[in-house]
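The chain below stands alone and is given as structure tokens, in the form predicted alone.
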Amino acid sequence: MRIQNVIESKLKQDLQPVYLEVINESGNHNVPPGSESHFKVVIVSDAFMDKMPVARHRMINRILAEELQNSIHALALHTYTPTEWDEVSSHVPASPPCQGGGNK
């Protein structure tokens, strides 16, 4: 199975969100083409409720520990309330642009 449609199945599964948005970003950076190590996460549940930030961000990192461990190089967390995503509009931030990493 993909690593997107993992990391996709197992977030469904234990944070039931309203909205859920996995993006590959791999090809923006020096990877071989095809490659699944560089996502972002745009999240929208009630089980973000009362959590700051960096304990939403915990409990994603604990959901896909083995894919962090061993497929996943970088993963960028948006999390979100419903109430805190309809007051963004439903606007998430890009990602910056890739540094080179291997290139250096």
The other form holds:
Amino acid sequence: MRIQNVIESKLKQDLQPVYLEVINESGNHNVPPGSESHFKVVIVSDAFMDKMPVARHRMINRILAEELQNSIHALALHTYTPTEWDEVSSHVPASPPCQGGGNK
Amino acid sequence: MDVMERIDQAVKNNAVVLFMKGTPQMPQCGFSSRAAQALMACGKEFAHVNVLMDPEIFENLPRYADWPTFPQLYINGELIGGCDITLELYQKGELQKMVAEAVDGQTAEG
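With the form predicted alone already on screen, would you show the form predicted in complex with the partner chain?
And the full complex, kicking off with our chain again.
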């Protein structure tokens, strides 16, 4: 199985995320094409409630210990509770409303 | 000295220390570079250990803190996190406070 799929399935199984995005960023780095060495994970889960960032990252590091040991070189982690995620998403600026310049 | 003791001393003898690949002036990894930049932007002095220059520390630091990757930021002897957490705290304005308190606190005591 590809590493990307392994990461996804392990995190899904252990953390039951309401949102999960695993992005292979290896292409941005000095590795052969098609590598699975650098990943970014955006994950939203109730499991992070009342936990400091270090504790959240440790949970994930533990779940992916084998992969971190053997294949993953870099793992960027962005961890949110559902409440935090709502706040983060609301920070995305909305596009401006139409001000009538089309004049139709 | 045992490598674990050497790591422990670096962690405990510095209010703020970043274990990184390269140096703040010449980082050799994008993640280390970003963490170092955030720390420099806090405007206080901080110590750094170039793990690429010390294979023993490179090998053993992950075991020391149960943290598998670099960089690693310690403030007042405690692991704060890696690049993502450091940047997150910086963006929230919390890193600046933590660093200032750690550095100024130490000066006041000393």
